[in-house]
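To begin, one chain is listed below as structure tokens, in the form predicted alone.
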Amino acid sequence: MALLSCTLTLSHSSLRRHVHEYTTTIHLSPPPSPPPHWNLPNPPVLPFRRLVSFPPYIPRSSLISATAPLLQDAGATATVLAGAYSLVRTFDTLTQRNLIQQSLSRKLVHILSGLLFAACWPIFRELLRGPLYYVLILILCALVFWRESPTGVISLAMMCGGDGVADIIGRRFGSSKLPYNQHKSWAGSISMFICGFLISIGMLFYYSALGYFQLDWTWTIQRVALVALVATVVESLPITEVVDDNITVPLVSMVVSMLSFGY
């Protein structure tokens, strides 16, 4: 028993000595040095290259203002169509129920449909300006000249081809403005003259090939060039706010063509 007690005492003393030495070593030893890669210099900053380009920011207000006329015209068109359908449907129902006579129903629709059309004009915007004039000139040329006169063909060619191309080219390449009209450009006017002339000649050749009229081409080319020149000058004048180009260009082309061709 005494031997066991002595052994435990010695073991305990030895264990305490080892623990003390280990603790002393922990407290007295310096902290470990950081890994070698901690001392590396900062990595170089690589230049950022923009790989994807984004379109410029367009304010929401600009988008709304740009689409407002289109939305209003679309809504106005839907309203007019709904009103016209309701008008016809109402009188058709009254006729079927023998509440009014068919002849009276037809006359009332004739009267009210025209008034409805006129009453709806104020709710439209651009739809009753340039596009309306464009369609009216098309109808006028078809009714007056049809296929028997080069005047209608030239007038439409100058309005559709010449004036249309002038606007496209002028917006894209029209940095050099005309001295008497800052809203028009040299590029637009030159393109109108060239395209209006070429399209007119092409349409005249097409109608001539179909046998609707025979032309002296040397004389015709000179007259068409004159019409294109006069129409280009009129289109370049600063009168767009007063009279639309869809009216002035074809009307002037009609007058000069009738004076040149005689019909």
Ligand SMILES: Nc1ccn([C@@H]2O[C@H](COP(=O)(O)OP(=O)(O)O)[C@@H](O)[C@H]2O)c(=O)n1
Contents of the next structure:
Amino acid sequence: MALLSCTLTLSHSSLRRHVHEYTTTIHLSPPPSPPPHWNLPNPPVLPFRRLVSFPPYIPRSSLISATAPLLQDAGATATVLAGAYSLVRTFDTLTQRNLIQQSLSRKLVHILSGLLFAACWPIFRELLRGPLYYVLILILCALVFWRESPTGVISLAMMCGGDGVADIIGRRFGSSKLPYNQHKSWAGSISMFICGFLISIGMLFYYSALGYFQLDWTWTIQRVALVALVATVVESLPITEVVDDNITVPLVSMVVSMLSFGY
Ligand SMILES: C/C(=C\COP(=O)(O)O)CCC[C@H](C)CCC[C@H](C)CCCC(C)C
Ligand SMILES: Nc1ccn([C@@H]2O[C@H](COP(=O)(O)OP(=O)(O)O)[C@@H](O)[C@H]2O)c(=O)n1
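What would you give as the form predicted in complex with the ligand, now that the form predicted alone is on the page?
And the full complex, kicking off with our chain again.
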């Protein structure tokens, strides 16, 4: 956990640049003395010396176009995907050719996949928290509400459909802002409510048609409207800087849905 939070901290691009400048300064020249009125605390004495700052320093002059960061992330993603695919294929082939036992192959993949994943962190510019939280919520819903519960389906519909549509419609038609949040608009929030509601009902219909649960539709429509309303209000609050919508929207949807449906 400590390692994860350390990585999250250093992965922020501005902090990374700061780390680089800090390490360069202490290695190459004495630090400039601050003006007397600055009264800053002494920097902490680290129990180790950082020999190189990661990721390796890229001179600003070489960042000649705005597409360079995108290309770096795209290249990093392609590298990770290719590495994961090659790893699994390699051990699959070794097992099929009876060169190693299946149990050993599985454990070697167990060892190497996580280590390779961690080894790839430095090649990314920063951790994209939105997509990470999004995937974590997908996993949480699958683990907790697998198929037989309306709650998982509704929560995902609100996070994926509702919150996603709010962004698209809000950016395009959201000139009229909410009185308590100048970053969000009536158009975005109303479209979130409508789309979150409709997509939830559509998903519930799909699951009930497949026989995973039976619903009283008059009652269900009222309850889903309540979930959509609460999720929309929470999404509209000026708390995005504190906690990501991809966490608040599904979690609040889960709570209201669990209280309504009981499962
Ligand atoms: C960009 C994403 C979320 C963050 O949005 P924002 O709130 O920051 O605007 C979506 C991230 C998607 C993720 C990287 C990939 C998810 C893959 C998914 C589990 C696969 C579905 C398979 C299905 C069969 C097509
Ligand atoms: N209720 C909403 C939500 C988003 N939006 C628009 O969508 C943009 C991105 O929304 P956001 O800050 O929730 O973005 P994410 O955190 O979902 O990526 C906002 O800057 C608004 O232009 C809106 O107008 N009304």
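Everything numeric in this text was worked out from a predicted model, so none of it was measured. Just so we're on the same page, rigid core means the largest C-alpha set that superposes within 1.5 Å between forms. Positions refer to the first chain, counted from 1.
**Q** If the two forms are fitted on the core, does residue 193 show a Cα displacement reaching 2 angstroms between the two forms?
**A** No, the C-alpha position differs by under 2 Å between the two forms.
**Q** Taking the rigid core as reference, does residue 87 move its C-alpha 2 Å or further between the two forms?
**A** Yes, shifts by 2 Å or more.
**Q** Does superposing the core leave residue 120 with a CA shift of 2 Å or more between the two forms?
**A** Result for residue 120: yes, a 2 Å-plus shift.
**Q** Mind pulling the C-alpha shift for residue 97 between the two forms, with the rigid core superposed, in Å?
**A** Comparing the two forms, residue 97 shifts 19.1 Å at C-alpha.
**Q** After lining up the core, report the Cα displacement of residue 74 between the two forms in Å, one decimal place.
**A** Shift of residue 74 at C-alpha, rigid core superposed: 3.7 Å.
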